[in-house]
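Consider the single chain below, provided in structure tokens and representing the form predicted alone.
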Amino acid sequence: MVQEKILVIGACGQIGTELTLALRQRYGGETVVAADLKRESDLLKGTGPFLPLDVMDKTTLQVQVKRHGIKSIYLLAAMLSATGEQQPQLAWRVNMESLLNTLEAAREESVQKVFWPSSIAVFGPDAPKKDCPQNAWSTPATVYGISKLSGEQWCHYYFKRYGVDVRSIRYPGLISYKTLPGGGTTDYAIEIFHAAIRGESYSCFLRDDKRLPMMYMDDAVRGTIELMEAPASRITVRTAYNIAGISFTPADVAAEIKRLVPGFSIEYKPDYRQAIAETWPESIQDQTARKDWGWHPEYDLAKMTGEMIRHITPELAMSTKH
């Protein structure tokens, strides 16, 4: 079956990296264009082709689509949590400029599909903070959530507007060993597990009790695809679709940890992230991307952790001491 080309902007980040060698293993290396702001990343080095790119710069995002035939697309890049609380406004920028100008795109040079990532961020102190459904109220508390609300906004009128057919999921804190964190409130469950590798106790920025929803990346990785790939007509929700994996606190990640690690040790000095997790729901529902498209996690948190102690080895460790 011959496959149209698919671009992954934002391609070199934490989520992009994993998706764009997924997307090329399931549809070839080839169908699946690079592009990110930032050079190349070693993990994607000779698998595909990439491409730089600025998504702030519209035409040139337009020409690049048209000249290289893309039919869907795949926008990773935006600020997160932490990070756009320290420039607020820099990061509404990125982050709406950045889906305007894509969804324009798409629109304009008739794309088939475009995903774009959205974030239990959404919700704010006003949501159930236990089983948090689809349609809950979201009065976000964050730069980066209402920019993802607004963003979702976005996507349903385009899609009613426009026909673009564009889809998007919540991602809970995603959780990888292949790359490295990227300035969210939830960066704690993957710096934990290298500090652990390193034999380094670990400090930690939230308070040993907050439960967030999490995810490891693989469970990510998959869901969107099959997203992507589930027919139109099964696609009920045009905004975001809640979608969950595990949830658990810090001290639930420590205690696994420590089953496979003896000697790690951990503190607990929460900052100013430990008021933005606050904010956020422990739990959410999922039931609607299990009916719509067949969602279900595949992995739990012991799983989860073997996975993680089992790949980062102590040559890719990196230091959490500050």
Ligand code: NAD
The other form holds:
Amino acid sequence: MVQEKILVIGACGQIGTELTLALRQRYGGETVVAADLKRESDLLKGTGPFLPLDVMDKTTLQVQVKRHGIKSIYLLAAMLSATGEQQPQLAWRVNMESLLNTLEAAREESVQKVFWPSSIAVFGPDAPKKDCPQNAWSTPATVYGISKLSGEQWCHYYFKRYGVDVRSIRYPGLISYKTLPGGGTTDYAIEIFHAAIRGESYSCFLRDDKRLPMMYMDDAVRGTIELMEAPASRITVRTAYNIAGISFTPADVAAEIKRLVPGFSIEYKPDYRQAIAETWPESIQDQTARKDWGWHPEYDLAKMTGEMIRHITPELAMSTKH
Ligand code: NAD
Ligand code: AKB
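Now show me the form predicted together with the named molecule; what you just gave was the form predicted alone.
In what comes next, the whole complex appears, and the chain from above leads the way.
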């Protein structure tokens, strides 16, 4: 069977890098066109085609989708919660225009499938903090969360009105070692590992007891591909699926790191990101994703911590020091 062409927009980011590599491994390097505003990252070089692309340029996006005969798009370009709060107007524009340009390109160029990630940030202070359900009341308190909630509705609209097969997941905070995070409230849970490997004390911008939903990147990438490969008849949610991984506090992850890096120490200096985190759930329910397309996480806190410590070399940790 000839594999149809895939476009990953935002391919040099935290998720984009790992998702592009996983898609290339599964479907073949030439099948997956990586695109980003940034120059091609070293990890992607030599693994498949790269396209410099600004997704805000609707005409160029459409031309490239047509030229490459793209049949699936993964849109990962966005401004995350913390940087979004620094520039709310820009975050709204980037997050909404990138999605609307992609949905329009999909509609006009007969793209068969679109993946666009939402976030646990759609839930605001009025949603249940524990085991937040799929359909909990959403009153997001950040521009990022507002853009994700609106984006979910646009995905639903394009599916209902135009039949575009758009699929989405509300990712928790994602933990990975290959690429640094891009400006979120959950970034502490990656920075902490780099500091530990450098032999430094970590100054955490959240409180010690701020529990949040998190997930190891391997689970997120596998879940994304499983969702995209599921038969359309199994997909009952056309806004975005809750998926749960691990729920932990900074103190929990610090204790787990200390077991493997005995001298590690941490101090807590909450900043504006604590206020963002306060509005998010501590854990989420994911029964609908489990029932519809078989979602299940494979990493708990101990397994994730072991993988992070194993893969972050002292050289890598030194290169990420700022
Ligand atoms: P990131 O910031 O690491 O990567 C985004 C990439 O998009 C970057 O490489 C950036 O250069 C690129 N980009 C930005 N503007 C662009 C433009 N105009 N045209 C083309 N490329 C552009 O973000 P990420 O963490 O990989 O997140 C990807 C998606 O997943 C986002 O929608 C984010 O909201 C969502 N998400 C991420 C997390 C997480 O923990 N990382 C959690 C929930 C949801
Ligand atoms: C962020 O902190 O902004 C992201 C997210 C949970 O969406 N990691």
